[in-house]
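Only one chain is included here, represented as structure tokens and corresponding to the form predicted alone.
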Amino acid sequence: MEIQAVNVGMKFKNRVILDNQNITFQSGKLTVITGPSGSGKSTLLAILGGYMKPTIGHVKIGEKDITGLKEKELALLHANNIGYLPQWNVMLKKSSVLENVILPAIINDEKKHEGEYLEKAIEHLNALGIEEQKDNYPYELSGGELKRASLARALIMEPDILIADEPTTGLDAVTATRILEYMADYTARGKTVIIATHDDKAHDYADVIYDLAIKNVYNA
């Protein structure tokens, strides 16, 4: 599913955070967004996913302009089409890893196909190398394990779009590579994957690199 940012800008208290961003993110492509700290990478991701409204410009997902959608419409979009992996921990402390991973599916699937999602969750956790941690609580996980569990949670509904903010920050090389490879494999299924990162290793998995500061697109 294609995402298009058209003249997107963001100001906060007269400070320009983003200025006139124009870029299209294509299905089946992994796009890495680069730029120095403070250049607005996280803000752009939040706008692309419909979690924040731009001051100017608009975002189209497929044929739909999402900028003016109401909360209920955005909630459906997030439930059915977008997986979001933020920098911070989104896991519930008193729920197991497996319960956390399937939570978006249980909330959003009215038919409550819990068994199907349990199977999918275990498949993700196994592929990411942390199935043995499924009954543990988030506070019992290392940083790398927590990030992999969060990725499994973001993918549980098999969204058309995956948006990830600094998914490898602070991780060892082996874990970072495993996460990037998993995202690349997901892209190969025709999904749209967008990563904002300082990690140069991500460039090895990118189809497209977008330098936010100078607004240049490079085909990797």
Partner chain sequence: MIKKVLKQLQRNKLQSVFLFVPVFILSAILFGSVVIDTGLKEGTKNLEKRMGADLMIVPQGEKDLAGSIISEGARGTFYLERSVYDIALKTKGVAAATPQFFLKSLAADCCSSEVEIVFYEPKTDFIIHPWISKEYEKQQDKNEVVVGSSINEEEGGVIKLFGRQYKIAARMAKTGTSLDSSVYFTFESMDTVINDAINKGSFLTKQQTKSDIISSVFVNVSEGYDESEVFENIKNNTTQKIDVVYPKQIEKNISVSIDGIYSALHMVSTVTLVLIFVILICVNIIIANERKREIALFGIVGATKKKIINMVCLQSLFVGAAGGIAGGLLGALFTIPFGDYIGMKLDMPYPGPAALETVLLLVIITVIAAGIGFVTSLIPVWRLSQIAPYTALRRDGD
The other form holds:
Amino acid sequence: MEIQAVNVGMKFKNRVILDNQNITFQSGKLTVITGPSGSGKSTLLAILGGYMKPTIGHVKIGEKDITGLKEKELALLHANNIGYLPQWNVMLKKSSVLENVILPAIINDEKKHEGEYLEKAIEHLNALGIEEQKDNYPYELSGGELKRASLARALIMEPDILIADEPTTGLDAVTATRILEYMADYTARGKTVIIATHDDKAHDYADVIYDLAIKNVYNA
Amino acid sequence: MKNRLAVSLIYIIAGLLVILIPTVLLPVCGASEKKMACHYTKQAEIGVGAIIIFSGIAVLLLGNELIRAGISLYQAAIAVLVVLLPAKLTGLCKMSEMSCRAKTYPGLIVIGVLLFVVSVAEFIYLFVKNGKDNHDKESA
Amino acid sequence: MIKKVLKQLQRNKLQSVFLFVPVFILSAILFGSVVIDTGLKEGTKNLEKRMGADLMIVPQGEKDLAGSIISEGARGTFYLERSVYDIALKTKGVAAATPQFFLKSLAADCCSSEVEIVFYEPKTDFIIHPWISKEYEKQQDKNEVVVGSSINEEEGGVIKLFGRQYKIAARMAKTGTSLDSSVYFTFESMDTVINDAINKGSFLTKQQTKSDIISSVFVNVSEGYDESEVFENIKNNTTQKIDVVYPKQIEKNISVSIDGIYSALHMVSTVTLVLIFVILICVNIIIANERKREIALFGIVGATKKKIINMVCLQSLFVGAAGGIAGGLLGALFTIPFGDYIGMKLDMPYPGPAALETVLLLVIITVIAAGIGFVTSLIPVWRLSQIAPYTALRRDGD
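Let's see the other form, the form predicted together with the partner chain, since the form predicted alone is already up.
Time for the whole complex; same chain goes first.
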């Protein structure tokens, strides 16, 4: 599914947080957004995912303008079409890793297909190399393991669009590579994947690189 | 263990109160030449209080949950007795201004009701827990 | 598993405990103060009914004792010649008058408690009759009595006094004073009762055994006449040394002191109410920050606000209701059985609440408590709805 930022910008008390951006992200492409700290990478991602409203411009997903969407429709979009991997590892403290991974299915009341989602969750955890951690609690996991669990959670509903904010920051090279490879594999299934990072390693997996500061698109 | 200790302590305190309320804390009027109904109620409550304390000690010493559930079930019946003695069985003086009616009886009602609630809750808790444990064992 | 996790999400132990305890205390206090409040109000109303007389004529020097008869319903033993009553009847400005005779503190056979015996005149009475709640006999003869609400009858609707059985002709409503523990005879029974008392070994003073004596005359003044003037007229016509008590004046004083208790009660309950509400809000704000990221996560994975409220606040609704019921019951457990004692301590007429009132109050308090639980738990959700889920996800300081 194509996602398009149309003249999107963000201002807060006269301070420009995100300069106006025009960019289209295509299906089957992994786009890496780069730029110095404070150039508004995270803000752009939040706006693209509909987690924040831009002060000007709008976002289109497919043919739909999501900026003016009603709460219910937006929630539906978040549940089924968008996977978001936040910069911070946020997990339910009192639930196991496996339970955390299927949280989107829980929120969407998918009781009927519980088995399928559990199977899928274990598949993801297995592929990401943390299957043996599935019954542990979040506090028992390392930062890299938590990040991989969060990725599994973002992918559990098989969203058309995956948005990842600094997915490799603070991780060792092996784990970072594993996460990037997994996202590249996901892109190969015809999905739209957007990563904001200043980790150069990500460039090796990118189909498109977008420099936010100079508003330039490179095809890798 | 925490539950066992707490419940045992509650039972022992309740038992002590059942003894102390008619004698010291909210006493019935002193027995003059003529022994009134409240006097016999007081004597009976001393005995009942002793049984309640005894049950409390038993709960503390016995580990088996089903036995403890049984004790709590009987404790509930005894709690009813705490109130029933002044209300019906041995009775009280007939005037509402008398000490036994104005003070002792309400005090016993409060203890009796609280003891009843705790015992029934404890019985249900232990009974349900026991059933669940067994179920878990069977299914394991 | 989904069901289990959903349950887990709804149950936040910390939040429940911090909600239950304050709501529990609040409900207990609220219930207790409302019960005592309405009890006292009802008592004052009764008082007005009891003060059915403008003047109460008593022997000279017994003014204070007579005053306490009115305010507390305690009985005194003081005596006048009956002629005072006859004179009062003839005095100008007297609309109605009725005599009473008090025999204080006699042991009854039912138990060795004291029963207060009052003799009255049914024909002219306007003091006792308004209180009668259950009438068994149209006319009370000399073998019958009217009893106060706390006198327990024996089987067959009788009561035994000094070895003789009397049929209960009527029973009075609860006044919350020692009127409740009185037995009312007509003057016709006076000789029999006093003889029985003497035969049973009760000590009676010479005055008490004299015939043609009374303790007091209750007088209602005709419209347009001054109360104290009417009393002066009676005083001037009799050779007896008499004094007067103005029941309505005393009633006013009681109302004033009850008002004092009211305002103290209201102040205490208002202060606790406000305090606990503030505590609840503070606790919920702390919990809001604690759960902020968790709740934001729900939003990120596609939960609507309604769903979030369902998950986060429904529990608080039930916990609040549970706290309300438990607190209300605890309040009831203390205030209702101890009602008589409270009345005695306050020296106030205090009839407890009716069963229906109690249940109604319990329901109201439960609803309020559930509402408080729900509303205060909305605070975290409301605060989050003010900021974007993305912002809420941030750890403070990031």
